[in-house]
Structure formats: C-alpha cells, structure tokens
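Here's a solo chain for you in structure tokens, the form predicted alone.
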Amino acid sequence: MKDSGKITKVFPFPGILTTCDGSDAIVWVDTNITQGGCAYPITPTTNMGALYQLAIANGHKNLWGESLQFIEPESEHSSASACEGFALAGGRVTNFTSGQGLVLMKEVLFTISGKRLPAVFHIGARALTSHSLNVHAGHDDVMAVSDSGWGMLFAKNVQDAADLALISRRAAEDSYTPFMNIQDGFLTTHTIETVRLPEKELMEKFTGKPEKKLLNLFNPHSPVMTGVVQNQDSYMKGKIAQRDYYDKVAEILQNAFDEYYQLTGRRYGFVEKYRLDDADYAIVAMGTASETAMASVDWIRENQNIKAGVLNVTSFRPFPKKEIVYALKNTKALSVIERLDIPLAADNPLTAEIKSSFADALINELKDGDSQKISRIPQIYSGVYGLGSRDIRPGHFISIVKNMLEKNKKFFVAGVQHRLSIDEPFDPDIRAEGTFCMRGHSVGGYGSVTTNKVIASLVEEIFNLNVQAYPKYGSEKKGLPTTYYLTVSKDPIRTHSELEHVEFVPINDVNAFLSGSPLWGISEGGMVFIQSSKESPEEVWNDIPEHARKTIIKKNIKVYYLDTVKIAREISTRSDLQQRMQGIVLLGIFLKVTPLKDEAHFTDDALFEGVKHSLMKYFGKKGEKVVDENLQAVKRGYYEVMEVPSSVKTEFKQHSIELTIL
C-alpha cells in the first residue's frame, strides 16, 4: 500500500480493536489455545481463573473444537502439581497466580522446568507479605522464583499482556522450557485499555495444534521414566545437560518475536529502547513504570533540554545482557528502578544483573560476532519505587534524572519520605493535547467501578477514542471510600498513574469533601457532579464546604447535581441492584456534561443506540430486562441532571467579598 509516496506494509493480523483489562486479555488467548487450566484463586489473578471457568460453563471450546478442563485443588502448590501432570500427559495447560501463591508453588516450578514441560503461567505480579499484607503490585513474588529455570516476560500494558501470552507459549513449546507471562497486579490486570486482541486465525497459526507440538510422557504404549531418584553417579550429569536446552532459548524466543511482528506488525524484543540513540541519561524499568517513564522523558527533553531515554526490559529470563549493554553503553549514567527491595543483597535483582553485564563487557566477555569491548561503564544508580502499587508519577522521573545530573544518591527511593528519598520538584501535566480525564470519588458497592468500565468501553466503541479506566482498589470492601480514574484521548495513553490533572470530578460520596481534596488538580472551567438528594440548587450549593466553594468560583467550575439513588430505586425493584445502578445513572450524566458527544456530532438517538450495545456487553447475560433497566438509568441521568446556576455562586462570591472587607 502506498501512502504519501511511501510504501506501508500491510500485516495479515492487525488485531481486533476493543477494550479490556489484562485479565480479560489473558483469558481471551488461553481459552482459545489451551486445553486446560489448573489454578487456585488469589488476588489479583482470581478473575483470570473465574473467567476461564465461566467459559467452560458456557460450553466454550478451544480453536480445535476441544472442551476445556479446569482443576481448582486445595492450594497454589497443588495447582502447580496438577499443571505438571497435565503437561506430562502432553496437554497444553495454563495457570493464573501471584504473590504468596507463586512462592508456595516454587518447589514444583523447579520440577516442571527440570522435566522440560512447556507450561505457561500468567502472573499478576504482587508484593509479598513481609511487614504487612498487601495485595497490590510488586515484583517480589516473581523475583523470588527467578532461579527456577523458567522464561520470564514482563508486559508494560494490556496490549503486551495479550501478545506476550502467545509469544511466551510459542517460545515455551519450541524450546521445551516453561515461561511466565508477567503483568503488574491491578495496574494491568484490572485496568481497562484500548487494545487489539489477537485474532483466532492468528492464534491458530502461531501456536499450532497442541497434539502436533507436545510430547505425552505418560503414554502407556511408549513408556518413559520421569522424576526418578538419582545419586552421585547421575544427578549432576542430568542437571548440566539442561544447558543444552537453555542455550537455545534466546534464539527461539527471538524467532517468536520476529514471526509475531511479521504477522501482526507489533514488534517485541528482549528490550525496548526509547529515545536512547543520543541519550546521556537513561531510566531502566520493567512493567507499567516503563511506559510512564517514556511519556515523562518526552516532557524532560522538550522542557528541560536534557537528553534522556528509557530502556524497557521485556525479557528478564533469558536475561539479555548483550542487548542491555549495547543499548546503554554510550550514556553518562543510568538509573535502574525496581518494584521491590532486598536490603541485605548487594543490589536489587535487575540492578545486579545489569552491573554484571557491564562488568562482563568491560573484560570482553561478550564475544558475539558483532560485539566489541567497552572501555567504560556508565554511572549506575539504583532505585526502589511502587511497592504495593505506590503511585509512580512523571514528577518522580524528573527527579530521577535530576538525581543523576547532580550525581546525588547512588541508591534512592521514589514516592515516600525517607532519608533515601529523592526530591519531587513538581508534577507537570504531560498528557497529549486534547486528553480528557475524570477522577471519581465514591463508595465501594455503589457500582462506580463497573460504570467506569462501561464508560471506557462505550467511548472506545462509539467515539473511536483511546481509553484507560483504572479503579484504585483497596483491601477494604463494600461501604468504604474508593477512587476511580478514566482517561480519554485521540493519542495512545502511556501514563499509568493516579490522575491529578482532570477535567471532570463526579462525587458520589459527598463525604469526599471532608475526607480528602476531591477538587485537587481540576482544570480551569472543569466540571463537578455531586450526588445529592436536595432539590434546589441553593441547598446543593450550601452543602458544599466553604473551601471547596472558593475553589469552584476561582476556577470557574461548573457544578451539576442529581439524586442518582432515587432514580435507581425507581427503576429497579431488586434491592441488590439498586445501589449499583446509581453508578449507571452517572454514565448518562457523563455523556451529557462532557464534550465528547458534541465533538462527534452525534444525535441523541445514535448515542443511545451505542449505549445499549455497550450495556449488552456487560449485562446481556443477565437478561433483557436488566439491560433495559440500565439503559433507562442512563437516559434519566442524561436528561435529568441539573446545574447549579451562576447566580447562586455569584451570591456566595459577593458574600465572601463582603466578609473579606469586614
């Protein structure tokens, strides 16, 4: 195809454009290409197992018409053993786990790799329980098993999670080496993003039929002895013989990367370089932080005139020491940031491996045909960030680069106050022009998180825009405060952090004014929606604390209100749905007050036709009545939402001026 005089390559499988989270992406792939799953539920990967089981309950068959199997034994250790047996019998098997669950199965991980069983486990990387329990993102769990002989690939977003599910499967089966496909817990597993899911035809072509690729070591007609006891005369010979397999893994993985690119146009590699060709300073990371760092260095280059770049490490096993040295050798300094902390080690794992790689290169240990001896090692800084999903923001990356420029702390901490912390000078708005952001304040159980997902899906489908919807999950459950975020943009969304620069703030829980600062970061001329049972705008306005009213007037913020609870009760007769349906009313309010509908030149009829389609996606299996009730809730929110007029706010402004004079 020619485009403006240039030849553009057309790829046969560009992907199915949709919205989903990392859990949905994994299940889409694995319910089509595997034959069975063995897993024990553990946050944040429970959804993967639940969705896999749901597919089985609905009669779903894989690409070759086979019914899927699922085993949920009494623990993660047992689930790994079940996977071992499934793979020994020649089956293509999957597992979903994280945190303590992954560490609990470590004993079996060694056995699976030692027997050359090409299973793939999907990990929602999670902080380990150390001084306290945390169910959120951390790389402690995967690093705790990084010595077990498995390949380990890290996704930086939902798209990566879907594609690497296929790439890891292909590499595992071609090399007889098990792989882990890793994504950050909650930050990817539960974040809705615009993605291109692999087509069924692509998955069938890329992975192939299981029985043509896998060995059945439990075939009674061709018996093989496995898992035997070996003493001094035999054990070491078998262990060292494993290297004949492992030495081939890197080349096999590269072939999988290359073929996947030829089929889809989506390029993956051991590492991903971003603006490193002329970089003086580099940030090295794995997972979601890499993409936020990429957006941040764009701002740093444009506004601070510092040549900064990012290296995203996709493959931790096999470790790409040659690729890392080549990518970073010309920098003055680099900062390796890691989502874990091991204080008694010489360095945290990624930093240690990178230092080792540079040491090998300096003494000319990298002797591949195109390698060359380096004469210097860049200054290597090491940092800890994001433990337990602690927010990592553009301001942190600015500080990380500043720390290298000033040759300050060789080991640092980002995101908390500590003697090892680096400064956070400011947190700029690095969003692409025209990006629209929403930060909602609600209560668990009100349906706001589901509404956020529905809004994201609707915006992508109807308005053809990129979306990212992320709930700030907590271990607290129903009835306690919760925050959720939505970003909409014409451009790809690269930041994975809590939103402070927003245009719209819906407040389902008016107590948010007392427990926090819900108007923090709202833009000039922004919008606020307040759930209120009051009927007059004066009453609504008087319920807002004085400090918030001052902010509203100063920033010329529009204030909308409606009793969504009353509407939900009037629509649904089911008490278990009434509380959640008030969140769906918010969808109608969102469509009314935001500029998306007008910018797309949509009529109300066309808009609600799209809304119904999105509601079918989420609630269709619950019946037509539930869909119709939700659609009615959206329409009432759209048509009944009211605005506090400027005259009411002007009266307060005049009163404030008089008090100031007095």
The other form holds:
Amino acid sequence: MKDSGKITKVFPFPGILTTCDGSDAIVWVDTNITQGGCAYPITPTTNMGALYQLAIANGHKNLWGESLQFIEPESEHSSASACEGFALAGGRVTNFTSGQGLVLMKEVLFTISGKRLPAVFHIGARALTSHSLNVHAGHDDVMAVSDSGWGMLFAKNVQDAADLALISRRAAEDSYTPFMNIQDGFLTTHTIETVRLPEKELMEKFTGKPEKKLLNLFNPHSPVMTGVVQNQDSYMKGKIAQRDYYDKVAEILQNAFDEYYQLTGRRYGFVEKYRLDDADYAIVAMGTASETAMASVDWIRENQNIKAGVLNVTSFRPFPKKEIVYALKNTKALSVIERLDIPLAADNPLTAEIKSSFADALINELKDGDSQKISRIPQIYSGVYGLGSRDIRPGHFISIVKNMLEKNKKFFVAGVQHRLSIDEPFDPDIRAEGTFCMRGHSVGGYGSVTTNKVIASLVEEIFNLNVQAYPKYGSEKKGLPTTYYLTVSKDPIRTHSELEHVEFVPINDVNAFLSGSPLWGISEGGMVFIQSSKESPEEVWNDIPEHARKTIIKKNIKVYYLDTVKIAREISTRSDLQQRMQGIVLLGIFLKVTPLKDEAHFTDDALFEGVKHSLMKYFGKKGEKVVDENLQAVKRGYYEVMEVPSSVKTEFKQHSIELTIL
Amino acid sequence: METTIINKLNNELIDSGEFDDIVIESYNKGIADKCLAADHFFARSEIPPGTAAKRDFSYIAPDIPEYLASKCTG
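What would you give as the form predicted together with the partner chain, now that the form predicted alone is on the page?
To see the whole picture, the full complex is given below, headed by that same chain.
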C-alpha cells in the first residue's frame, strides 16, 4: 500500500482496537483457543479464572465450537495436576496463578515439562510472602520456578500479554514444552490500556484446532504408561535425552515470533532493543519497568545528552545469551534491574545469567558457534526495584544512569531509603505533550474504580485517544482510602508509574485533605472536584484545610463541587447500587470539566450517545434499567456540577474573618 | 482419534516393535544399562502396554507360598 510516496506493508490481522486490562486480554484469547481451564483463585489472577468461568456459564464455545470446561480443585497444586491430566488426555488447557500459588505448583511443573505437555499457564507475577504478605507485583514467584523446564515470556504491557498468550501457545505446542505467559500483577493484570486484541480468525489460524495439534496419551485404543519409576539404569538417560526437545525450543519460538509478525505487524523477539545502537549506558529489565525505562531514556537523551538505551528481556526461558550479548556488548556500562532480591546468591537471577552470557562470549563459547568473540565486558551493575509494586519512576531511571556515569554502587536499590539506595530527589514530568492525567482519591466500594474504567473506555472509543487506567489496590477492600489513576494521550502511554503530575484531582471525601496530600503534583491551572453535601460555594471552600487552599490559590486551581451521593440516591432504585453510583456521577463531571469534549468538537447529544455505548459495555448484562439509571447519573453530573468562584477563594476561612470583624 | 495422530504418537513416543526388540530384549539379556543410549524415546520414557508379559521374572521366588487359612487373622 502506498501512502504519501512510502510503501506501507499491510498486515492481514492488525487487531481489534479496544481497551481492556491484562486479565481481560488473557481471557479473550484463552476462551477462544483453549478447551479447558483448571485453576485455583489467587490475587491478582483471580479475575482471569472468574471471567473464564463466567464465559462457560454464559455458554461460550471456543473457535471450533467446543464447550469449555473449568475445574477449580482445592489448591494451586491440585489445579496444576488437573492441567497435567487435561493435557495428557490431549486437551488444550490453561491455568491462571500468582505468588504462593505458583510456588505451591512447583512439584507438578516438573512433571508437566518432563512429560512434554504443552500447557500454557498465565502468571500475574506477585511478590512472595516473606517478612510480610503482599499481593502486588514481584518476580520472585516466577524466578522460584524458573528451573522447572518451562518456557517463560514476560509482557511489558497489556498488548504484549495478549500477543504472547498466542505466541507462547504456538511455541509450546510446536516444541512440546510448556510455557508461562507472565505479566506484572496488578500493574498489567488490572490496568486498562488501549490495546489491539487478536482477531478470532487470527487466533484460529495461528493456533490451529487442538485435536490436530495435541497428543492424547490417555486414549484406551492406544494406551501408554507415562510417569514411570526409573532407577540408575534409566533416569539420567531420560533427563539428558530431554535436551533433544529443549535444543529446538529457541528456533521454534523464533518461528512463532516471525509468523506472528507477518500476520499482525507486531514484532516480538527474545529481547527488545530500544535506542541501543549508539548507547553508552543501558538499562536491562523485564515486565512493565522496561517500558517506563524506554520513556525515561528518551528524556535522558534529550535533556541530559547521555546516550542511554534499554534492553527489554521478553524471553527469560529460553535464555537469549547471544541476543543479550550482541545487544549490549558495545555499551560502557549496563544496569540490570530486578523485581526480587536473593541476597545469598552470587547475583540476582537475571544479572547472574547476563554475567554468565558475557563470560561465555569472552571465551568464545556462545552456544551457536557463530558469535564474534568479544574482547571486553561492559561494567555490569545490578539493582533491585519495585518489590511488591513499589513505585518505579522516571526519576529512578535517571538515578540509575547517573550511578553508572559516576561509577558508584555496583549493587543498588531504587525506591527506598537504604545504605544501598541511589535515589536522587529529582523526578521530572516526562509525559508526552498534551497528555492529561487524573488522580482520584476515593474510598473502596464507592464505585470510583469502575468509573475510572468506564471513563477510560469512553475516552478511547469516543475521542480515539490512548488511555491507561488503574487503581492503587491494597489488600484491604471496601471502606478504606483508594487512589486511582487515569492517563489520556494522543501518544502511546509507556510509563507504568503512580501519577505525580496531574491535571485533575477528584476527591470523594473532603477528609482526604487530612490524611494525605491530594493536591501533590497538580499542574498550574489544574482542577479539583470535591464531593460535598454543602449547598453554597462558601461552605465548600470553608471545608478545605488552609494549607490546601493556599495551594489552590497559588496554582490558580479551579474547584468544582457537587453532592454526587444525593444524586445517586435519587436515581438508583436499588439501595445496593446507590453507593457505587456516586462514582458514575463523576463521569459526567469529568466530561464537563476536562477539555476533551471541546477539543473533539462534540455536541452533548453525540457525547451521551457514546457514553451510553460505554455504559452498555460495563453494565449491559445487568439490564437496560441499570444502564439508563447510570446514564441519568452521568447527565446529572455533567449538567449540575458547580464551580467555586474566584471571589470566594480566599486563603482564610470566612467565619474567621467574621469573628475578627465582630 | 485421527489416524495421523496415532501414527504421530507411535512414531514420536513409542515404537512398540522397537521397544520389544531392543529395550525388552536388552533388559532380558541384562545389557540394557550399558547398551541403551539416552535416545529420543528415553526423553518421554513412555512404555507400551503389556510389556511385563515379555519379561521373564520366573526365577524370582518361583515357589508359590502355601495358603494357611488357619493362621489368617480377622
């Protein structure tokens, strides 16, 4: 296809443009291509199992018209065993797990790989419970099972998670090797992003009908004994002979990457190089941090004139020794950052394998025999970051590069104060021009998280913009403070960090000013919305603490208010939905006060048509009445929200002044 | 099961004829440990059905124990 003189390649399956989180993406793929799932619920992959079961309950069939099956046994260990049985019987099976659940499976993972069963398990990588429990992102769970003979692919965002679900399935079945498709817990599993989901036709073509691809070892007409006992005469022979399978995995995976690119235009590989061709300094990472690093090195190059680059390691198993050495060998230094810490090891696992790869290359022993012998090894720094979803931000990457420039700490930590810390108190706003960010401060159970998802979906569908929406989940649930984030941009959104540079701050309870700093990082001329039952702007203003009022005046921030609780009570006929519906009112307020509608030249009618479509996506299954009530809530928020006028916004409380006069 | 898959199964996992001729024969001759290499079939270590019938363990405890009902408990 020719476009402005350039020849643009057209790919047959560009994907279905939509918004969803990493869990939705996996369920979209696996309810279409698998025949069954066996899983035990564990945060943050519970959603995947629940949505898979929901599809079954709704009578969903896979692409070949087969009914799906789901088994939820009594533990993750049993769920892995159930998958083993399913796969032995020639079924295409899936599993969703995380953290302790994955570690509990470990015994079974070896038998699945040993029997060459090409299952694919989807992992929401989560920190393991050690000194305390944490349900958020960590890589110690997946690294704890990295010796079990499985392929391991890491997604850096929702798009990767969807695509790698197919690529890992194809590679698994072509190589008779099970694969884990890994995404960061919550940071990807629960983050709504703009994504191109694989078309059904693509999935059917790329994976093929299960019965034509898989071996049934439980067929009574062709019986075999599997998983036998072997002694000194045989066991080692079998274990060594498995190398015949493993030696082919890399080539098969490469073929899957290549064919997927030809079909979709989306290129994946063992590693993803970003601005490394001329880089002096490199950051090496896996998962979401890689993409935040990519956005950060753009800023570093432009503002600090340092040639920095990023290597995103997509395939940890098979480990791409050759590709990593080739990508990094010309750098002066590289920092390998890892979302886990194993203090008694020689190094954390990715660092250790990269050092091993360079050592092999130096003595010209790279496996393929086609490597160039290298004469030097770059300085290799190793760092720990993001344990339990500890925020990793552009400022950290600036510090990591500075640490290499100054030849400072060979082992460091990013994100906490410690003797090994390298953090600098500098965190620039690296967002693309025109990016709009919202950080909401609410209470769990108020519907704000759902509203955030609806807003993200709406913004993508109506305004054709890229979105990223996620809440700062805690283990705690309803009734406690919740923070949620939304980013809207014309450009792809690459940072996976908490939002500290924002334009709009909705606050569901004015008491948020007392327990935190909700105005932190708000831009000059930004906006605040406060849920308030007060009727006059003076009363609303007087409820705001003095320190916050000073910030509002200093930064010329607009203050909006409305009693969304009252509106929700007036609209909803169901008491159980009233609490949640106050969040939906915020959607109307968002549309009113943000510049998106005006920039897109939308009429109110066109806007609300789009709103209804998005509401259908989230509430359609609850019935038309619920959708209509939500739409009414949005409209009331849109038309009834009020602004505290400038004349009211004085630094001192009105009643204080009155007292003085008296 | 489709014929193609059965063939694939036989070819990739087990060749029953070869298993009888080579594996069982080697064990029967007592040379399996030294002679059998870590080949493709060892990787999966699947075993065809009924192979016990082709091994001769008659030299192990050839006498059938006498059943003494009076000494049984319960």
